[in-house]
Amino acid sequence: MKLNRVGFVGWRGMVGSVLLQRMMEENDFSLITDPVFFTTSQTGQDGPDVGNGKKALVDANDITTLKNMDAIVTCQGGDYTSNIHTELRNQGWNGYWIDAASTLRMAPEATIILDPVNQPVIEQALADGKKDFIGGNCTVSLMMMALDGLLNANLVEWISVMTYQAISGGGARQMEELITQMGQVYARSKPLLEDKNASILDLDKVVIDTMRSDQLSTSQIGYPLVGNLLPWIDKDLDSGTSREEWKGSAETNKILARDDRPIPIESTCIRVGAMRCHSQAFTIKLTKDVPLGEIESILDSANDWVSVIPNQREASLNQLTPAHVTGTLDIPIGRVRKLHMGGEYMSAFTVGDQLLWGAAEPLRRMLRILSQH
């Protein structure tokens, strides 16, 4: 069936434009009767075309019209929704939300959506009335695709991951002060880098003295990360854990409905100057021994997306990089092998598009399901 009103909320941001652009692609809006797209700043601008013309921009802010939505899906963060989300349903309002930010995730009344890995606990939750969906943290979302067949098999007793994420996760303005870092650091080595006769010692030395000088644009990022790592994401828990690291365990035994039989999942969660692409590796302990190959097997045949990469050093190199999953719904997984520790013990790398699998394609999903509903 067709979905009549659905508003957009925040389509113009990094989720957002990718939220919109897979739409397009997947011909999503021939299954919505009237898009309705909203604005914080811009009302009464003419709001993008997507197929049936372009209509003028309403406010974000504007309850009633808000309130004659079928559904809302927003891309504007938790601000928004902490002051929407509340005030509609409040005035009674009983649509569905649909919504990439952090704040209803662990809500009771709300479903974490990554339909290939839990579809069942998504239609159950459509059974049940209940109406707020909800998409999951990127590295997450991206573990869970990539851990797919085992989760599902039940085979994992606990897992330790470091995560390894791009700079997308901070918004675009991040990513435009990276590649600014980048550009400031090489426009201070170039003398140095045209001159055959220069030290290596004193080109290292040039390098590390930009980063760490007030020259170095960090306004947005807050840090160095040209050339650098940051060990810390997200709130601190005032525990010696980030927000971003509680949320591993968190949100996938919320995701699973494994509330009563959690997993235990240990995060590490790092920041890198990739663009894109969040890379995580695991150390998993298996609920009992299971031969390689079966594991492998198990892993590459879990959903569509997901693939074993051979765990060799070519086609790891060239296949499990964010270099080369960047832009894709491919989901590679592969230094796959079993531990010295025992033979319930691996090791596996994974690597995928936060703003795609981690953040716009669960809502764009989520808007499917609603249609054969």
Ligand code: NAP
Contents of the next structure:
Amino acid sequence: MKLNRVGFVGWRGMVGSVLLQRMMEENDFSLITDPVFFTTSQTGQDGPDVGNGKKALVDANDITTLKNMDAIVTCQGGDYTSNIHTELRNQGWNGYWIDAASTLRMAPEATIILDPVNQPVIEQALADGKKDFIGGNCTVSLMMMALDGLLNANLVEWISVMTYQAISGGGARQMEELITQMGQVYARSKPLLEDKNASILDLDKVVIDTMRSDQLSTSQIGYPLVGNLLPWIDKDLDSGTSREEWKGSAETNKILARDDRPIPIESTCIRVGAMRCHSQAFTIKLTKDVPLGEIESILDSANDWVSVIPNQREASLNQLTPAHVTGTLDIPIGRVRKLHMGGEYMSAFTVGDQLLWGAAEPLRRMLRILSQH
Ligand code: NAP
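For the form predicted together with this ligand instead of the form predicted on its own, what are the coordinates?
Next comes the full complex, and the chain you just saw is listed first.
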């Protein structure tokens, strides 16, 4: 079935740009009769050409036009969602709302979408007449794609996660600032790097002095990230955990429809200087002692994108890194081993592009699911 009028808001932001790129690659616009592109800042300017020429952008705050859409896909952000979704629903709009922002994720009427993992939950929501379908937190979605096999086989008793999250999670301007910081450190270090007699301690001092100086650009990230890491992401919940860490447990259990019997998940979320791949190290207690080979085969066969990387040095260093995975839909999981604590304990490490499975991919796949209903 063709979708009739679908509105796109936030399509030129970082998540929105990746969404459009993927939709073009997969020929998704052939499923939509009339795609309409909205903007909060460029009304009347040319929209993107997705196959039928460019049309003028429509004001994203124009409720009357939005109400004519059968579905709205938004990557505009939480403030937009708070204002416009509420207004549209108050005015009786009954279309599908597909959103990258976190605002509605935990709302009872909303479904968090990650169809390779929770297709039955999505199908049930559609059957129940639900209309709000929200992409999950990037770290959560990537973890669930990687651990899909163990989660769906009910083999997970609890998970402890250490994350190593890319700067792209902070938006395009923070990505730019990380590169600027790299350049500033290099510029100050260059004379010493070129001086064969310079001591490593002098070089080290120039680097740390630059990182600590007010000449390092920090207006977007807030702190030095080059040569550094930041052990806090998102808001402080005043409970010893960050909002990012809270999402790990809350969203995972909602995606699995396990709110009544949640899997305990504890996270420590850390920003590192990677560009757009999040990495995560898991310690997992299984519900029973499963042989390692069986664990690997359960993980590897869970969906079309996850693959187990042999727990060997060369394979890990070549295939289990942000540099290798960026720009692909691959979800490698490796460093899989049993722990000395006992047969039910294992660890693993995964990497995934947080703009693809972590943000844009579940949204475009939701449009496909709708087109099949
Ligand atoms: P973003 O890059 O800041 O883009 C959001 C909007 O900012 C754009 O649609 C655009 O709206 C406006 N904008 C202003 N200046 C711009 C410029 N120079 N280039 C492009 N756009 C510009 O936001 P985002 O990172 O894509 O995130 C969008 C939503 O997705 C947020 O709710 C976020 O929490 C969520 N999300 C993000 C990620 C992630 O990894 N970044 C992952 C999952 C979910 P107009 O065209 O209307 O001006």
